[in-house]
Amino acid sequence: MAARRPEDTRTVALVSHGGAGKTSLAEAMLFDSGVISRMGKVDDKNTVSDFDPEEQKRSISINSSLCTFPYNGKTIYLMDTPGFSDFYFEQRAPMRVVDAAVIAINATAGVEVQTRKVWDFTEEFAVSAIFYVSKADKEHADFDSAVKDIQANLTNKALPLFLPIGKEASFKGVLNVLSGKSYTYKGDGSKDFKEGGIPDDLADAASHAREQLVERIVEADDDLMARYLDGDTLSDDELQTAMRKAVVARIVYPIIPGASTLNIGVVQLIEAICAYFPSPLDMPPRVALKGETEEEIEIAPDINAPFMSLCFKVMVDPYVGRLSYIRAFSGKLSTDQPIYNVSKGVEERVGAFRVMRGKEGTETKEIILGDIAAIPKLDSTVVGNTLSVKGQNNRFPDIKLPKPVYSLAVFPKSRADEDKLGNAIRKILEEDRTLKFAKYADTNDAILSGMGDMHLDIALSRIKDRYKVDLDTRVPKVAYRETIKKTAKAQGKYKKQTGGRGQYGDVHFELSPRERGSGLTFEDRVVGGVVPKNFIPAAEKGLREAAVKGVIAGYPAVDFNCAIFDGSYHDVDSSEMAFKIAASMAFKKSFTAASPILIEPIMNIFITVPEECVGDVMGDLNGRRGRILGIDPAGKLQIVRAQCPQAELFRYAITLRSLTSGRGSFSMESSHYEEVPPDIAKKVIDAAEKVADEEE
């Protein structure tokens, strides 16, 4: 790879709601830069960035993909990201490390659910952005409507830098309102265009757009602002300089129309990236944590400072093996230097740095401030780790992981699959940290959790294809609990006579309800030594062991106090085992007499949907025994806050997608436990009894 300079580097995330045409845009950018000789198509499964077999099978982006290319002396690191909510982390993690973003807006749909989320990322990470209004050639494409939508629902700082020439099928070019130059294309996918002036039918619109844009960009320069207000004429060079300052300072967000598959407007977008987006040197210092403390320090973008980088992606390549993607935020590092994982305290050797373009990589001996590269075979590194040099112990804050919203119980189809499962799960979790895997003793389920049904379907497919492990799945069991509603007493007496020494234990328990979530407590109220002190722990152990399996449906019994207040013993026959058995008997009797109930986990759920879908979502929640807590506006979207039983939510990701035509998303978290309604409790108990009978 040719020599690079930080001032000539641009790091850009390509983000949008699903279906806005990011991958087609990335393909056109690579073609216009000359690094590929023809544009691939998503439907033909031959694009540079969608190279994963699962992506090609489904014709959607699943992974973020680095597409590096040179353009007019600049090096552009372009991260093509997925647009579907199941792959939210593959959008968010790249946004953590880039300096700017191109936000694609479908000209036929405007601002959508995931558009709002990616815009929030630009705010969270304070990166500059350009809005690319895609698919301007399609039927019902409306650039003016898309602009108003962006301004009303995302930011009023977004202003057209280019206007479309023509509309829908007649869309043929773009007009730069700042320079007054038009660019008319053949529409055959070539990068050839003809320069011209302002078309007569766009004169008024161009004048109005230019006035709005100039008024905004002069805010970036006080002297220019004063001259503008005094009526001075500003030169093109002055306006270009002010434009860059305004974009870097996030005073303005340019809007550019285009049609990627026809390759109209893409060259102008690339040139805007080069001209207006910040270089690494333009960025403010990054926040880091000092040593092993939580004290915040700043890491300046200085090529002469110690090397510091952040791993934001790990990928398993079938030929190269494990690839760790890093972004360099300061200094430089060559392959003859070891790299130090500050987060793990491990030093590793670097064989090569690979500058990636899809699945292909070009090796380079050195990476510098601003570079994004992949390092093969770093065994210890995971997403969020800080990579530096030995002796430097500052670290970047970890990358926040989203909470899973969809889970499946998984189990191997054969003994051979069971033997290989552990290794397969470990490797898939290393690559995709938004997946979670856990075994739950109370339900005896092995649960794989992720961001949606498509996410888990892809993970299971990869486990099968890569690691030859075939898994069956089912809906997870609900972690029901049992508890009591009133106080009750009972005796448990175990007496067994044999030819030799017998067994004798006798306890009296009083069970009383406790506050929900407070657990099980044991209280010794025995007086007069009717139960010797050395047998009290055995009685408590017997109680706790019995409580694990409950009484009414085999679920753990919780949230009650058990007081042992009486009993008796035998000088010879009493033993710890006898008192454990007696305690179990006393627990079951007193629990049954204390109005036992089944309780279930309740989840807090936050659902983001278009306003027109709110009624359907609320109706569906009511049918799931949900409670609506409130509705909060978020632009033209609405956030429905509710509580709902976990039993009703295992497949909610699928339902919500259907209710909102894929425009809704949600997150949830555990809240508390509540009593299960009697009719549903009866079904759960009957099902538990049936399973118990089958196991006997």
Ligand SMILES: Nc1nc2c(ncn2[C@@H]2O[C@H](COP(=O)(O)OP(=O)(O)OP(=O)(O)O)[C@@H](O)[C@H]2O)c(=O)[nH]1
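Please read all numbers here as calculations on a predicted model, not as lab measurements. Numbering follows the first chain given and starts at 1. Whichever C-alpha set is largest while still superposing within 1.5 Å between the two forms counts as the rigid core. Compared with the form predicted together with the named molecule:
Taking the rigid core as fixed, one finds a CA shift for F579 of 2 Å or more between the two forms. In the core-superposed comparison between the two forms, the C-alpha atom of E669 has shifted by at least 2 angstroms.
Relative to the superposed core, G345 shifts its CA atom by less than 2 Å between the two forms.
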The other form holds:
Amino acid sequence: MAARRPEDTRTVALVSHGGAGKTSLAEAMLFDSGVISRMGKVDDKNTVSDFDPEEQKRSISINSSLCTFPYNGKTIYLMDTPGFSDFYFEQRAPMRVVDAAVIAINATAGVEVQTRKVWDFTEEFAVSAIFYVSKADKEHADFDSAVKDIQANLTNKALPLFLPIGKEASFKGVLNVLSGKSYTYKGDGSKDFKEGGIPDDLADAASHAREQLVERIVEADDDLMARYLDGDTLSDDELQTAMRKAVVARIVYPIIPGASTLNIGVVQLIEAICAYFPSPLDMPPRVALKGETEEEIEIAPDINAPFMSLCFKVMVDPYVGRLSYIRAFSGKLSTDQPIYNVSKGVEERVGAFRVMRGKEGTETKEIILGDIAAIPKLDSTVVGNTLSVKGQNNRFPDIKLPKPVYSLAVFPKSRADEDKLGNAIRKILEEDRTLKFAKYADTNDAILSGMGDMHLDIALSRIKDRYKVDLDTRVPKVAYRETIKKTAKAQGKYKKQTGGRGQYGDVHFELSPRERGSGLTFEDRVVGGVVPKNFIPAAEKGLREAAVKGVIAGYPAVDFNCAIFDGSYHDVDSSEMAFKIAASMAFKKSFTAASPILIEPIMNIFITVPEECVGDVMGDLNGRRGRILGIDPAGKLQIVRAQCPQAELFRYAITLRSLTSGRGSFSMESSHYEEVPPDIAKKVIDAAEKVADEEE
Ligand SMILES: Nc1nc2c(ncn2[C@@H]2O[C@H](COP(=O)(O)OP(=O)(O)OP(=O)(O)O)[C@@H](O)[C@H]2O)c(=O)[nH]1
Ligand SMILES: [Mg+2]
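For comparison with the form predicted alone, produce the structure of the form predicted together with the named molecule.
What follows is the whole complex; the chain from before opens it.
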């Protein structure tokens, strides 16, 4: 059941580097709240959150998944997200709609590559956060060094609220430094713990941590700050209130240790979420765009305002069909009212709101400000759309999608696969807006693009398992083209005299180079009717058809002018067909004589990396025939601007990941065509000849 009072709602994204223990934590929270009676395990493939067969196959999360649970009168909407870098959009989109985040930090690894990225999202969307130092029971787990790492690399506003009791295998509980209460667990996975005071060996550390924390949280309240500086004793209640204000205002980010698989510290984390995280009413107004304009206005979290929500996720459930996940930012809506997609200008009927827990949903008739729910069968809604009520035309800015960086050409294995492909691709793209599919006329390739090799691997596997379509893949073809470097003339004469009526066509072409990217033009310079007007279009058609396959390696011939300047005809035997053939002969001869070359697409590429990786990235680009255009600072990172042939970039997503240990990212766009160097051109030509021989 959704909370009926927004002040009792908490919306939380669970984010981290891959494998830090988010899904295990979500499972322990669901267990502790009483909604599941047995705690599943990621490795046993039976957690609530990782329900997708692809997730279970790989024992990692792939999709964000909503795990709603009640706790002491509050409703917590917990979004478990995938940590692997290919799926970063599944962390970023939920962060856009929640009010707070739990950032998991693996106690044996500290701050990792993806931890920095999720921290950036926390700052970008200005959400409150708690750091959960997970796996405190593991060998080499080191809470103190994880704390130092967070403070040095992410924010010095992060301070321990709890300290671990025991270390590694003997980790058995947590101590609240503010209240001085300790919670010691049996360590058998049950949520049972014993409350006590401060263990002797933690007395000094606890008092030091408390001092640091109090000094920071009083910043949230001027009166309290004055009294604190005067040396007054502050009551527990006052400190609790100040702590909440400080977390809401992002003056402090509490750090809490735990071991989810042993269920140690999880209850304390849930209680901190309930006590300190903002409710939807504590949030500042959200920016929206007024009517059809780009003018910014503010949408306050007001239950009496018109209903407004944002769709941040679409999932295709094999049984229920399409589910659109929305977060309500103002007002309320019941199933009696239609919902209005402002972004699309379409009204749709709401059959039910589903409050989701993994793949299961319970139905509710009304949602209010702060709720996160899924709506079945909204056909027109995609991620980023604003859903509201008719008459309300303001919309939230769209959710920015990352551009794909990795592509594969795909081929149906059989005729049956080909027939089903269109539907499978449509379904899979509905769900995942970071996937793209396009057919390229240039190379005749059908290209599937996404965020990395793992992303495409999973997409292909889904296409196969869910939609029973088998696809082969290979590296996409480069869209090479052919052009000429000088002017040349040639004649094409087609003459056939066999029995009855013969064939006769005769044209003279002059080919001359044109600017790159300007295409192919045709010019009629015939004088005196040596080629009658009615055959000129046939000559042009013959040329254009022949130019689709150039003479060097069969790639389209482009960027030249073809002038027809002479020719002859025969009263009886000339025909359109004969002139078309003559034109194709003249094209081949004149193109061959005009110093033909192979040209290739060059990309503009922008690579964002930490300073220390710039050298390696530049060295690698040089090896790929890249040209560095410049290096610009971007915050703590550097952006390397370069141009590089497309042929060298098909696997760049994988290369960059290994060059920078996952810390780099890049985007690219087409720039222009350039001549292929002779040694590489030879390889392309040889390959084309081989294919031509095989086809014969
Ligand atoms: N010892 C120990 N192992 C843990 C703990 N939490 C998680 N693990 C293990 O760590 C591995 C990864 O856990 P997950 O919960 O899948 O981590 P995740 O952050 O959800 O991973 P992604 O979704 O792929 O980013 C699994 O094998 C868990 O059993 C913990 O507190 N202690
Ligand atoms: Mg997970």
